[in-house]
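To begin, one chain is listed below as structure tokens, in the form predicted alone.
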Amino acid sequence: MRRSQFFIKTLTEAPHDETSTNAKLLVRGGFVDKLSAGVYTLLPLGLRVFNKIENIIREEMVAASGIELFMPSLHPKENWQKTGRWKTWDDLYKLKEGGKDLALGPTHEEIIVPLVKKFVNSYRDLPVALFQFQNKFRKEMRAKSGLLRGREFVMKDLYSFHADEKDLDQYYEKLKKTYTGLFGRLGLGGKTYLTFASGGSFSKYSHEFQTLTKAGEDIIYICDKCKIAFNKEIIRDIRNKCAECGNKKLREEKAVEVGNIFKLKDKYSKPFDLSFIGKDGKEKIALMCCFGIGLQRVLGTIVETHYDERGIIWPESVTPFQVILIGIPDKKGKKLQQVCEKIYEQLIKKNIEVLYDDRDASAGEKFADADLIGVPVRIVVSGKTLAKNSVELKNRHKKTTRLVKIDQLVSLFK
């Protein structure tokens, strides 16, 4: 992609109404635009990152036997009355149309359960796991942390349905491992902990996946022996020690929740009478789990954990481009441009995602923009490098800069 043809605009300063690091850097880098508190437009550069996050999650859900579907955002009042949440859900956006009450979906239990009921009649129809990527709407009164806390956002939610608790438990443990690997692929491995949290009315504990960052609003206590953590809300219940090994030396950290998993059991299947005929010929209620990940929150968390004083440094798995190519014109202007064009075409042919800054701009402006955009690998072509028949190759992850011969450059990229 040529920079001159791409829809992108960087800013020299962060907007005054943004206080969080992720919002400042994403707005300055041309990734997002703020429409209102908690509502952001994903610009083309941000959408490239978002799509990579989504694709990684999708691959992991499919590998975990998930089947993708897409459910509506407009929900009838009757479904929410079935579960009693029409009156109790404080964040619910409600509207009227033709005399009927509707809700903008903040979650999809009220939709997925009656849907699955149409397909499940026998134990032979179970288990089944369905997932989607869908906009969620919540009246978030604390929308102040950029993409970490939004009013409109995309959630991946997977709902699994089971014939008995043994099958439910097995799948739950499977998804625990899946989530751990998934966050590793997103560049959050090593900083993300499986965290015990309150299970509400349907389970003693639920589990969150919390990523360590100073921007986090949650306090967690980490057991370095077990490599797990406990949310502050339950730490007194377990008497300030690890529920797994009894270790009392727990480390306090700030973190942000990037995913959560719940054993819902029959909390939502029972109100809709999602029943099936078991092996013994008796009617039984299906049991459920749910597994959620907020994509904008993941995007914001990646930024909060991958930046320096100059800008974002994207993990390789989600970087908008694999390489940024910069030409610094001087007296060898025509030859330099020809070399840049040749390198650009070679990278394209090798299916390397490259952003070529072909603008008529100063070296300082190009370098500052490259830092803000955060592509970790940078190729710089200048008169000095051409004198040595080379280019400068910079890796911001490894903090290395070296000269590479032009005829050897493309072969370095997989």
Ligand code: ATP
Second form
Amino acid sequence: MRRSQFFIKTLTEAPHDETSTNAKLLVRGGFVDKLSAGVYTLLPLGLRVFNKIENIIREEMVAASGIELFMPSLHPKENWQKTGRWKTWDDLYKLKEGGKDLALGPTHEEIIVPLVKKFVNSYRDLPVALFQFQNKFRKEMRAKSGLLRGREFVMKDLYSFHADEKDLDQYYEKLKKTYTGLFGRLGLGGKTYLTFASGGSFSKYSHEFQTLTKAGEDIIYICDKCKIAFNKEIIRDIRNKCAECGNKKLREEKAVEVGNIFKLKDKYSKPFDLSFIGKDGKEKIALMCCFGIGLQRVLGTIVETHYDERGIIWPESVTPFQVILIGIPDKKGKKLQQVCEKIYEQLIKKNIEVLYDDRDASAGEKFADADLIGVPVRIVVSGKTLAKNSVELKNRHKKTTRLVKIDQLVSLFK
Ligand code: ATP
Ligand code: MG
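Same protein, the form predicted in complex with adenosine-5'-triphosphate this time rather than the form predicted alone?
Time for the whole complex; same chain goes first.
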């Protein structure tokens, strides 16, 4: 991609109305644009990162036998009355259309359960796991954390349906592992803890995936022996002892919930009478789990955990471009430009995602821009490097800079 033909505008100053680091850096880097509190446009650059996050999650859900679908955002009131949540869900956006009430979906149990009911008749139709990437709408009162807490955001929500508790438990354990691997792939491994959280009335605990960051709104207590954590919300004496191994030295940290997995059992299948004929010929209620991940929240969390004083440094798995190519204009003008063009063409041919800063701008401007955009690998071509038939190759993760011969450069990229 040529910088001159793309749609990027970086800002030298952080916008005044943003307090969170993630929003400041994402707005400055030209990744997102704020429409109103908790409502952001994903600009082309941000969408590239977002799509990578989405694809990693999709691959992992499919590997865990999830089947993708796409449900609507406009929900009839009746569905929400069935579960009682028309009244109890405080954050629900409600609309009126003629004489009818509608909700903008904050989650999709009320839609998927009656849908699955149309497909499931016998135990042979189970288990089934369905997922989507879909906008959720929530009246978040404290939308101050930038991308971490939106009023409109995309969630990956997977719902699984089971014939019995044993099957439900097995799938739940499987997805626990899937989530651990998934957050690792997103660059959040090592900082993300499986965290025991309150389970509501249906199971003792639910599990959250909490990533350590000062920007987080949650307090968790980490057991370094078990490498798990406990959310402050669950038990008052948690501060004293790990519920798994009894370890008395728990570490208090701030964290953000990037994902949540829940055994819903018959909480939603019962009100909709999602039943099936069991092996024994008897009618039974199907059991459910749900597995959520907020994508903008993941995006914001990656930023909160991957930046330095200059800007974002994207993990390789989600970087908007694999490499940024910068030519520093000098006396060698034409020759330098030819070298840049050639490198650009070769990288493109090799299917390397490259952002080529082909603008007629100063070195300082281009470097500051590259820092804000945060592509971790940078190729710099200047009069100095050309004198050695080389380019400068910089890696912001490894904090290394080295000269590489021009004819050897492209073979370094996979
Ligand atoms: P929180 O306690 O932070 O409000 P929640 O318990 O309401 O989260 P769920 O309803 O379980 O969250 O949603 C599943 C996932 O969706 C969460 O783990 C989180 O990653 C994401 N999520 C929830 N609310 C938001 C939001 N307002 N903006 C962005 N992502 C969100
Ligand atoms: Mg919430």
